[in-house]
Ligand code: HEC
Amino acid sequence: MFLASMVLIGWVAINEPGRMEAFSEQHLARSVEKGAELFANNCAECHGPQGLGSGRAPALNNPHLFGIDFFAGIDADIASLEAAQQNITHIQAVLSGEAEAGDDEDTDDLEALLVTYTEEYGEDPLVAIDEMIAAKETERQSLQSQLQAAIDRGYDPEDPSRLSQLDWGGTLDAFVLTTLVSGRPVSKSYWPEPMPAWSQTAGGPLRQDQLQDLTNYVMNWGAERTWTIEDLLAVQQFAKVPAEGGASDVESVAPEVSGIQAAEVPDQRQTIDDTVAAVVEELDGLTGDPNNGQTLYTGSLACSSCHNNASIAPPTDGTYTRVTETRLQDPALADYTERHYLVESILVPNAYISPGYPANAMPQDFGTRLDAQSLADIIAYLESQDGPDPLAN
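How about this chain only, in the form predicted alone?
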């Protein structure tokens, strides 16, 4: 019995680490499941059902939040090539007598190192490296063009980490958790609504264990994941960078479509009308493709993320009917045509706020993100939404 007991104790001791690891994994899995339910009930309306963001809040299922640098490999290669280039230049200068060797440098060693570089890069290594750097820079430009749709929506490839963007010195899970606990009251200056405090200790509805479950759910989006460009392009809303005073550093931009531009979105009603009228006149000479307009609307521009949920923005269904039968009946829009109203709503969305919906919910920069043909395609798609207006009931 003594020997049997010792064997049993030894077996337990040997297997205890594995058992505890399995227990921890099961506990985390249950926590993530609970977090998913909490997210669906409390967070999805603003951050999107898949965490890809909306006009009310940024994406959390987002490589930028997890600090993914798509240029890291290329930039490391360029830095390595430039270092080799500098080293070769120095060696050649020392061997030719144009520069002195360092205290720890031996001529024979430098000659041997130069031979190594020659074997790796060819008889004229500096020229070869120049060509390789140029190829890498071309590769970088090509990658940046692939990321352009995300860049147009606010992604900065030169600052690919949300934590570094905010000078956050802690961990990502601590960032997520503390944001949930205390909220972001100043975010009301650059989002339609401020981020509330969710912790019961701060007056919110959730216990600490629930906040941890939510944090684990968000962190699970990035767990052991190989992020792709497609993941980045799927993001519908990137975070905004708060500036001094709490406002976003993303300034309002003027409507600009195929060369038509105003210096800024003005307060004067007449200037807005003149700008939009000029755009409408240009669009009248184009034929819009409603199929491409739908692709833009539901895809890269992410319009559907807000307009498919009538609590965030008016629904897509019945858009044209609503414009004709409701919006243009407003005395403030007495001289509008349907197309003028749609163009203004896209380019200067705060010029007229639909009753029951907040200002600033819609991006203010479509004027710089859309060319005339793309805008014509979106207008054609919206004009096809001429069924019954769900809001008329």
Given for the second form:
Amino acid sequence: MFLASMVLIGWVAINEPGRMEAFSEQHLARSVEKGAELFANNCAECHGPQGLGSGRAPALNNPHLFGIDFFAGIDADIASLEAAQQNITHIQAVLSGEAEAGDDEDTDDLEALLVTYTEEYGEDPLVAIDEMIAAKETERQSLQSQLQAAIDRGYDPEDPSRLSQLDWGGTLDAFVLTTLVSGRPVSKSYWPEPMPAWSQTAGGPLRQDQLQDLTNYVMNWGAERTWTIEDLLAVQQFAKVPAEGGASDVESVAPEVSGIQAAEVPDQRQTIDDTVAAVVEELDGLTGDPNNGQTLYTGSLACSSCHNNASIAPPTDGTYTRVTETRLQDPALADYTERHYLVESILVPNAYISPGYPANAMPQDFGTRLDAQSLADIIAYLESQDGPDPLAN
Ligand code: HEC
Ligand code: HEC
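We have the form predicted alone; now please give the form predicted in complex with heme C.
And the full complex, kicking off with our chain again.
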């Protein structure tokens, strides 16, 4: 009896993770299936039936979206050959007395190292490595010419990842989901029609679970796949990078700070502080209209598409209360007023990342898309959100 129950417990303990995995695999497979159907009905007309793109939208079934760098292997080889070359040049200079050895370098070790290099690359390693680099460069050029058809359709081998092209710091999953949630209202300036907002919270037709199914479907194009050059050549249309400043013609509030990654550029801190302070002063001379602010927030700027769902962004409800009772209690924000915090959060979202949320998720370009009166209206709307904060409990 005792033995039997031990065996049973052992069996359950061993198999539980396997069973969970099988269960979540099934769940994912069903979600991908539902996503495929939603895609055929809602997305294929612009993104193409196989997700390869069309004149109306970029490909999603696309090595570029998944950040595949076809040159990475060759470039890494060239880099390591160049490193070896530098190393050998240095060793030879030290051994011939033309250069000083480094503090932690010992002549015997350097001689031994040079021997291993000649064993690997032959009697004249520098010449041999030069030839190898030249061969790699040729290989690179021939790869580049194989990709020419893709380059003609907008692929840039120097910029092999869509996410880094957009300075997106989060995961691809989150990128796809947030694009679906709020759409890309500004993309109408460089595409025939903009990417629509799909979430019901942004006035679109789809529920959150359907957006998740679609995201799983798109992600499934890259799952356990070895992308080939043929995959890249199959892409009919790559993403377009809008011309600088072409997206909007509204007067800009703070172009000099918008898009700055403050956390990574500490010496920009003063510029941000000064600019935000100047904007706050400008707003003090205006009267904000909270109703118009709400229209912008839920309508054309689609702030609410992210700020309605606490799992994507801090909820709109109780924003002002949260700023007073939680954010401004953070010593990092010691000298801030509520308004300064709100303005900074909108113009330079990365200057302070609300705890529990990712950097780079909020668009960084509102500073170039808002004029001062619109910003005053939005701030007036957010200042009216002084009820209980749903995040505080
Ligand atoms: C009316 C045409 C249209 C429809 C319909 C449409 N999209 Fe888009 N989509 C676009 C355009 C245009 C872009 C490019 C936006 C940009 O470059 O900022 C885009 C971009 C995207 C992106 C981001 C890709 C990138 O490289 O930036 C994703 C993900 C996406 N769409 C998914 C979908 C899904 C899923 C559906 C169906 C629910 C869908 N789209 C329906 C036009 C459309
Ligand atoms: C694509 C999603 C997205 C959109 C669209 C968006 N935000 Fe955000 N926002 C976020 C995320 C995520 C955070 C939290 C991370 C951070 O601090 O950047 C945030 C933070 C904020 C905060 C700070 C809130 C707090 O509790 O600390 C404010 C204020 C804000 N956003 C206002 C706006 C306004 C106004 C707009 C429209 C003009 C907007 N957001 C559009 C995602 C978004």
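Numbering follows the first chain given and starts at 1. Take the two forms, find the largest set of C-alpha atoms that superpose within 1.5 Å, and that set is the rigid core. On a predicted model such as this, the values are computed, not experimentally measured, just so you know.
Core-superposed comparison between the two forms: the C-alpha position of Ala361 differs by no less than 2 Å. Once both forms are fitted on their core, the CA shift for Ala57 between the two forms remains under 2 Å. Comparing the forms between the two forms, the C-alpha position of Asp159 differs by less than 2 angstroms, with the core used for superposition. For Val323, the CA shift between the two forms after superposing the rigid core equals 63.1 Å.
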